[in-house]
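Given next, in structure tokens, is a single chain: the form predicted on its own.
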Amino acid sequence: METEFTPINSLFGGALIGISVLMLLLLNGRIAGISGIVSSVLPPDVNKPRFFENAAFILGLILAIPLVVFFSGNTPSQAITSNAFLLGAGGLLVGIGAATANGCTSGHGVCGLSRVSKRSIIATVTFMTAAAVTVFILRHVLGGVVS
């Protein structure tokens, strides 16, 4: 499977992520950890403070996709497996990892690294290593038979 090389789009997207994270920190004094924000709108936390603020943040993440399609005129291509077992196992492992690490890629990888947090550096190295090993096994050891 080929991967598109889009440095301009990637730079623009990264800049938008950085700006939004900085705005959340400066305007609300909060770290943009998506797993924490999502978990705060699920039971039993639905009556906690900032529920509607967090729900609006999640809605903004979801609405960003159709907005990109509307303004750019083309749908971004995304290739994922159709194997329900792999999708479920992957989601479960990501959830366990985020819970174990007390944060996800956005909280540790984007916000924690920029603050030079030792815990975030260790978490980011751990999940990036796990991702690299997983891709290597799926593409080179199993030869792409898992699709």
Given for the second form:
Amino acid sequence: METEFTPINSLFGGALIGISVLMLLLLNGRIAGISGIVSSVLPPDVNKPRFFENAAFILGLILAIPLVVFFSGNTPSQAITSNAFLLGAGGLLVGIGAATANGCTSGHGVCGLSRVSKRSIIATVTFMTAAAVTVFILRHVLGGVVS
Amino acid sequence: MRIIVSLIAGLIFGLGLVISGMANPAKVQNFLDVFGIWDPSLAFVMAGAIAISAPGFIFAHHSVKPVFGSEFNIPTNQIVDQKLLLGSATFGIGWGIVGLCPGPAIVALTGSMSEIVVFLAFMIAGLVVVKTLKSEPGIFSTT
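Shown: the form predicted on its own; wanted: the form predicted in complex with the partner chain:
Entire complex below, previous chain first.
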């Protein structure tokens, strides 16, 4: 399914993400790495001293769409595969990969690139390449057999 | 105060993901589909975010402490190892398969896609499994 090119919205949304990173960094001294924040409220060793601030960040993420719906009256357009195997495999790989690499699109991609971390630059190039190759295989090699 | 900052930061981050299109798996997959129906929009998300946050890291580097804390918790690890490379590659494959990374997956919980619960359940399982392995001696061990 084609999507419309939205440079202005994407730039503005990106700027909001940047503002969030700045707030967390300069006010709380923390990196806005979402896989890390989510991981720290999970077992086996829950980060107890930071539990409520990490949970509050997650709650903020969950409240975003309801807020958009409240003010605009429109549900944001979203489309996802309905294939349960792909959903499960994708979720598992994202969880395992982000925890192993100690970061995802936010921690390595946004925060890491912003502070010019060598580790994060390598991580970002690696996951962008792997993701693009995966989509290429799914769409152009398997030709939409699985979607 | 730190909790209120985190809540507002999470909300702004989430709004950014929704407005930018990052929370729409179809748009993410089209961004990654360079040789197909390529939608380059999401490059602008990265550009917008980094343009704002990069100066903050320079400022933090020259500051003693954050407003509501005693120190900055910024990673100091510089090691490029197999965990970083294989972990990132694994993450990228999962991101490509569904078009969701952790932030958008959580944001999508209150959206229109019921399928998200399957993705989230497996993502959380993956995080917990690796976290458990890291706490024990072995290839994932952090000590």
